[in-house]
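Next up: a single chain in structure tokens, the form predicted alone.
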Amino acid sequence: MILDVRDLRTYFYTYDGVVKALDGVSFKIRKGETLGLVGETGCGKSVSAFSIVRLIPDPPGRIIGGQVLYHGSNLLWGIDREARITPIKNTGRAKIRRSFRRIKAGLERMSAVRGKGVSMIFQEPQTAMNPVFSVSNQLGETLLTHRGLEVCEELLRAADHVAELPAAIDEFFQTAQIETSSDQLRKAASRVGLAAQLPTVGTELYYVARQTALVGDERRREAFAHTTHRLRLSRARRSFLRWQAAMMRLKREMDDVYMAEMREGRIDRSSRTRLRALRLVLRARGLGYSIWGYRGWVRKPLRDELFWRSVQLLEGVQIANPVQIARNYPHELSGGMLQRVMIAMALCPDPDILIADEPTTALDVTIQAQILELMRDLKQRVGSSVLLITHDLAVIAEVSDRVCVMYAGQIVETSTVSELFRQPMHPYTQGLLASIPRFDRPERKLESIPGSVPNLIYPPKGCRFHPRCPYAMPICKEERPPTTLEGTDHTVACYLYKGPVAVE
């Protein structure tokens, strides 16, 4: 089990009262599977995703209880000590006293998980991206944060073999064809020893070949030689890359300490003190690299390498003309292209878990199909587990292995996709499926669920669905139904069923 969410409770403290957005949510994600989370708008799907990665805006939101276990480490460890919540009598509201020191410490621990462990595709890519930075800047920052050590070490290794480049480029020039794909050119570069030095060389040469298609052979050979000139590192640039690699190595050690703390439930003060002291020493050594002008000069090889790695990421999500897209700004791209950029950004650290928060909601049907196919291919290639959040059951049927049905901040049914469509048990799930057209029964009239989602400040007592349920019984209005096991991997929270209580 890669992720285990237990009794997750997230409340929003507003002037009107306390909104119980999540009230005891539990589910599990197995390694390599796609879990769908489906429900009406406002049921708490996105709040569940933001709670897992601790991105709930505080104030007004606050995770008040539960566990999120990632490889045995509780990502919410210590959250109960970050704030003291005191209810205000006869008002339905509460007063919160926050400990900002502990909140900051909790967010520092989460930095060890976000990206490499749990990555997220946000629902609105236009608002999730910074409008004043280009696409390559934002992809490059993500690469540097999570794979900076690898990038710096490969650049330094390439610089050690720079004397071999002229002969390799001549041999590459004799075999390379402009019409070949980037992948084929990478293989050609590997045969002559270029790709062994730096994986992005073949990609860069491919686009240089396309741009110089109409010039003479001599001009094209000069352009090829110019592209690899960035590998001829001066002593100052080598020193900067070694310093940057040391900073990335230190960050990785600190992340390991944070993960151990969340797993063991205690703070490792000795390791923290040692690593913080080492970080101060490294920052003091790198003060010269902060000088305006000089910093830009020493960073140029790293900046160029991050640009071409960003182009490779955009190639992976099948964007046309990735070099131009990498140079563009978010407002210059369409919704489908922005969504692909977000997917590339989320997948560049090769995360264990990918949370996709309604990735196809704002896209037209043809683009939706492309995005879903892209996510399926990338999942198979990278091997990540996926939490797919959507209100579209057709999307769930297309890409998910298991599905959790959510209503008013609670999980009401969990099953495999095939079992859920074959035998839905909860009345809410039955209502959702009854509202979908079926090609095998064109004469059937579509049905709708009467009423609307309840006010979560004053949720209904007992089962939260009972005001809209056609099978409601007196006990449904008094007590919350337990989650019972009604099959091998099928659980439901409803008094209509009398199976054994499911063990979380």
Ligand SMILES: Nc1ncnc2c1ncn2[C@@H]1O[C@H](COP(=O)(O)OP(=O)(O)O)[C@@H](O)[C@H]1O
The other form holds:
Amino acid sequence: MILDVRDLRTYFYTYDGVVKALDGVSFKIRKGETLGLVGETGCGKSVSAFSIVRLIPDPPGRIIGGQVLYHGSNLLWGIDREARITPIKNTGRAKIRRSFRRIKAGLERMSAVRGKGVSMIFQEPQTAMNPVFSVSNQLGETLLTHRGLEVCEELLRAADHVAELPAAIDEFFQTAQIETSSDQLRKAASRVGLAAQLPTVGTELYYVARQTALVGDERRREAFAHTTHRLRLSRARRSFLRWQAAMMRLKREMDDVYMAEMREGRIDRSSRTRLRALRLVLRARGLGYSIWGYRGWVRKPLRDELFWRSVQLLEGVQIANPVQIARNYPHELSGGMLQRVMIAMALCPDPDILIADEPTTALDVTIQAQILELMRDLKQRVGSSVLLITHDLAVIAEVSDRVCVMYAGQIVETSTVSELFRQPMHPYTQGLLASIPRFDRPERKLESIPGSVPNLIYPPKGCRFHPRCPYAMPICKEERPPTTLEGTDHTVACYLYKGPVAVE
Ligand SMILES: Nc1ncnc2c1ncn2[C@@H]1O[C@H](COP(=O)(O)OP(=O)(O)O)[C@@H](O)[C@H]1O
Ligand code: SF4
Ligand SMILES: [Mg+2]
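Could I have the structure of this protein in the form predicted together with this ligand, to go alongside the form predicted alone above?
First the chain shown before, then all remaining chains and molecules of the complex.
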């Protein structure tokens, strides 16, 4: 079990009252599987995703209970101590007193998990990217956060071999013909001795070769010389890289302490204090690097390296002209392109769990298929588990292994995809399935579920689906139905079924 969400409760304290957006949501994600989360718009899918990564907008939102266990560490560590909530009599509203110190502590711990542990593709890529930085800037920042240590170390190692580069480039220049296929060109680039140390050298040579295909040999040689130049590190630049690597190493140690804390629930004060002191010393040592202008100069090799790594990431999500796209700003890209950039960004730390919130909803159908294909590829390569959120059952059928059906802030049915389509149990699931066209049963009439999603400030008592349910019984209006196990891997929350109560 890689992620175990138990009894998650997230409320929004609005002026109209308390929106109980999630009211006891439990589900599990197993290693390497794709779990689909499906339900009508407004049923709490995005809120579930945001609660897992602790990104609920506060105010008005608060996670008020439950656990999110990731490899046994509770990601909701300390959430109950973050705020004191006292209901205001006869108003349906509440007064919230937050402790910002504790909120900050929670966010710090979460940063140990974000990226490498849990990574997220957001519903709207436009809002998730920063409009004032170029694509390569933002990808580079993500790379630095999650792979900074490797990048600095590899760059330093490669700099030791820079003397070999001119000869190697000459060799590349002789063997690589621009007319040859890009694959051959790339292979030629990777044979260059230094590229084995630093793969971006290969990528850079490849694109420089392509861009300078028509300008004549002399100019091409000059362009190649730039690559040599960027790897020739002065003493100041080397010591900056070493300092940056030390910062990254420290951050990693700190993350380990935080993970242990979330796992064991208690605070390891001594190692935390030690690491904090170390960080202070390192920061003091790096004060010189904060001088504007100087910082830009010492950081240049790292910046170049991050640029070419971003290009490699963009190649990974099959963007055709990655150098151009890397230099663009988010508003210059189409929705499908931005979605790819987001996927590249979410996957660069090789996450254990990828949460994809409606990754294809904003796109047209052909692009949708490409994006799904891309996610499937990348999942196979990296081996991560995926939580795929969508309101579209067709997408679920396409890529998921198991599926959770959500209604009004609760999970009503969980099963494997094939079984859910063959034998839907919950009346809501049956309604959802009856409302999509199926080619294998052309004679069937399409039906829609009567009524609409309830207002979650005053959710219906008992089973939240009872006002819309054709089978509603008296007990359904009184008490919430328990989640029962029907078959080996199929749970449902409905009084029509009498299986053993599933222990959550
Ligand atoms: N910022 C917010 N303020 C108040 N209510 C919110 C907020 N965000 C979400 N909600 C409520 O949470 C419920 C679930 O929303 P959401 O998770 O976005 O649905 P979806 O399943 O379409 O992703 C909605 O009913 C909405 O009213
Ligand atoms: S518990 Fe009752 S109201 Fe709810 S889905 Fe089942 S039959 Fe319908
Ligand atoms: Mg949503």
